[in-house]
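Heads up, the chain below is alone and in the form predicted alone; it's given as structure tokens.
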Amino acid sequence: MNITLVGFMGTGKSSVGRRLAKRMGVGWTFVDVDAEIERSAHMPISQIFTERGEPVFRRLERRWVKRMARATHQVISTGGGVFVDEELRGLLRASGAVICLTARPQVILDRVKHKLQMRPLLRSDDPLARIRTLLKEREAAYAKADLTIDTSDVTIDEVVERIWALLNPLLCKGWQYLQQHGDELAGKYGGQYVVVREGRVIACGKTHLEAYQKAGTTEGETGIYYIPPASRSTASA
């Protein structure tokens, strides 16, 4: 399984991701979608936008997200627009837990204003207004993450510990069960969350909370996972 960090630029995805990967322990690695795009294209993202256009950037982005979603034991930092894409959103949710990092618009601007020239989507006479507009446009997509954490007034380590506290109870051997029975579960529970305990599904629900409530308890070797629609065959914690 993976842990994916989504959210707007300047919310701390890369910084939190690096420390979270270390917190997860041996075998976990940190990967940054934007960094891989720049490495493979041999140019910064701002230059890709300028010389090749946003459609080319989005194609590269999709390629790298799909590649990362096939691997495991990664903390993935994504670009701010990745989770808006329905297909990529499904792949990331299917590969593991998705955490949305957010922050107030003014905080975001304060964090990125020293390198606005490197942020092609914020090229505007009023970058704060642009941030507000983009946040509004992406609000519905970001709301589909499993967890949301506001990073405005907390440290990187505090964010990491919050994520760890929320995810640790859900990381269990049930993941192996889901990988072995992906097609069967997708046909029966596609688009829902399931609670797995001791190699069997004990509850399901349309939301993480509903599944949790139906299970009654998540003590012991229990995990809560999202099952993607039947067209896909993996599931997420």
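Bear in mind that the values here come from a model prediction, so they are computed numbers and not experimental data. Rigid core here is just the name for the largest C-alpha set that superposes within 1.5 Å across the two forms. Numbering follows the first chain given and starts at 1. Compared with the form predicted together with ligand S3P:
Lys206 shows a C-alpha shift of 2 Å or greater between these two forms [criterion: core-superposed Cα displacement of 2 Å].
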The other form holds:
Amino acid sequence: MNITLVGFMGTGKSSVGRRLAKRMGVGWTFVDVDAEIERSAHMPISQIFTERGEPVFRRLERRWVKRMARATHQVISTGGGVFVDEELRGLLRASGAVICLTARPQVILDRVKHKLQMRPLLRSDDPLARIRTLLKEREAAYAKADLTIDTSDVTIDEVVERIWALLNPLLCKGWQYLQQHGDELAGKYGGQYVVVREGRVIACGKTHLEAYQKAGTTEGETGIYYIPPASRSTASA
Ligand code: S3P
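Show the other one: the form predicted together with ligand S3P, since we just had the form predicted alone.
Expanding to the full complex; the earlier chain stays at the top.
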């Protein structure tokens, strides 16, 4: 499963996403749609908009989101327009939990104003009015997320903790989880020991000792489990 962060510019998707991926523990990665587009196009998004136009940007965006939705155990940070696209919305919802970050229009402006030239959609004599209009246009799409968190008056860490507290019970429940997700875990940790604490995999290693050393602690409700190697004949589809 993936955790996807959607929502308007300046709501904290990338900062929260990066920290949330760390919080999720071993096996989780952070991926950022905008960063991948910029990397593959060898230019900033603002330049793609200016030199190639928005339709080209949206094509690249669709390609990256589709690719990411096929993989698992990622915290995905999306650009503000991704969840407005019906097909991408469906793919992301099917690939896991979708969390929409919001903020008040003035807070959004305060967060992005120092780099307004990098925000092609906010180029306007009145960026605050532009933010309000776009938010209104996108309201219905953003409302289709599983959960919405207003980041206006909270820190990044508080948002991360809130998401973590809500999702953790769904993600990994110790031994029971291991039994239910045996095949998935075998693909990732097959032939290794995994340390599970408070319902999530926090470390893995080829030996008990290595796994415990990587975990750094055995305090709390910690268990260590051997995950048999993946076997084609027993893996379920
Ligand atoms: C966009 C948001 C931007 C970026 C592009 C278009 C949008 O991403 O993808 O400028 O349509 O709202 P962030 O939301 O990460 O700033």
